[in-house]
Amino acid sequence: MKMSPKVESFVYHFGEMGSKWGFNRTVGQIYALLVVSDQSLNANQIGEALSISRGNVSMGIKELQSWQLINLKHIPGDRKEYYSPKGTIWEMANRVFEERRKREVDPTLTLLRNLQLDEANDDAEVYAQGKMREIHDLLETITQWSAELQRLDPAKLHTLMKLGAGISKVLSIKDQFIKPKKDSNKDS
């Protein structure tokens, strides 16, 4: 199989970026191509596409699943395994999303909890405690407001998004003309 120089390029860029949201290049660059490919892809194809081994399509095709990335299918009267991307963009941006915050977000606020279990034993500990918990209140209310988010349609979540600026603005106005309350959490 050969690609285009067009989807050659976002394939392996799009592998570059996947570093960034939690898989390893190769991964990346397995996703992306199914993802443009307008037929399902088996690991022999996948593997050519991109000049790697089988062994590398394989594990990468196992991380993709652990993601629930891609459907598995088979065609009558062949052995191979075909994949493709499971659902839509959104669902895939959703799904990467989530499993980040499994990964990544749920540890650490696991990890903050249980600090702020402790009794602290000086001035110091009680400092970091405090900030420990604010960062913790900060992860909360950005994991409850993604989940809100998460459970939008994709048409209202394309939407609310695409209102970012004159959010923003709206909520300059009413700062205006109500003053917010003072936060009794905060030093003075």
The other form holds:
Number of protein chains: 2
Amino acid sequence: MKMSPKVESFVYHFGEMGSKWGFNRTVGQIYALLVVSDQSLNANQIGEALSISRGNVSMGIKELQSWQLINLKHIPGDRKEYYSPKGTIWEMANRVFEERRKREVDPTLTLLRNLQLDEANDDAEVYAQGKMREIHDLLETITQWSAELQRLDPAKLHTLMKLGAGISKVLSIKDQFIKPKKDSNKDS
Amino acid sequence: MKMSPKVESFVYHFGEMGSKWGFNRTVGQIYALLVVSDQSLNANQIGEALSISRGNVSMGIKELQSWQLINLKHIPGDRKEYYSPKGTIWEMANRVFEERRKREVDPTLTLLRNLQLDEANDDAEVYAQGKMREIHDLLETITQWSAELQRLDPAKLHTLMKLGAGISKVLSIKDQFIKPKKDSNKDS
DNA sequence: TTAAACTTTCAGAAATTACTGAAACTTCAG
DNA sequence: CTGAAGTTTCAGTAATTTCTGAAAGTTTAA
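Output the form predicted together with the DNA next; the form predicted alone has already been displayed.
So here's everything in the complex, that chain up top.
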């Protein structure tokens, strides 16, 4: 398993990107390699292509499984396990967002809610709690929207997104239909 | 400068979060501290509150400036510089997205485009280029949408977001208005 | 059962990233 | 100017994260 120069630069670049997106360089490289390979690969092939140890491949695979990003396949007459990316690229992006939400955003929301419950002891704490509430609301809003995005059919959503107008036109249409209720959101 | 227990757990938590969002623990802590403080703080106060060295504070401040996340203020009769967070929380989130786009997504798009330009040498490369194109299109779509989001008035957008319906209703409304053109998107 | 073929685990080593603190630099009042 | 009050830089050190490879574990064909 030798990578072609194109695949190689793709894989190395996505190793670096991966490390900014929640998994380490090697994990990013393994996933990138699987995505651009037209066939499933076994652990030895992966290790050989990326020049990393067998143990490291195994850990990387495990990590990708915890993100639900890969499929495992058995080829008849071969005892090795073969790996391939699960779902489309779009589904992959969704899954990464979703997983990070669970791992990072949810615990933050819990913390912020708990800190709200504590009575403030002085003005400084009142101010701090106000800011924490702003952050809480922002995170919750983003979470809700992204949850709804994920409930849509990916192919349809993709088409809609590419279709043209973009979100500002969408929102202006929404505006004409959904009139703000009188004084129904005192906060913010 | 001693942090209250509430502020302390908030600050430490956001230090950890920060390290998953593109800056290191200390930078996250400094920003979190400034956000919940009702007054601007100078470098000594920050260092004391977080128990970090003067040099580290300086590096953190510099990093936050490169993300355009803080303001600098001079208090008459005091030669120290005082720092406070710039803009609202929502603007902060926008700025972080925007900055990461510039630093991470744009170079990726460039790479992917360059790899497209190279003629494929065999079937495997044709397959790989196809996948790279999918990733390119996904990133570009996300980029466009987020750019449009940022062009909207933040306050209005926030209100709209909290208003109710959510994106799926918005999209179904859009659907009724914008009919797909006949066969106009052969790709995807 | 057994043993060959494969996968996983994990302690220690290597690589990377972050932090300290002293020295260099800057600014400004007198 | 001068020097006191402040900020920044950066070489060396510390902390953290990642990787290796040998040993332990698992699976399956015979």
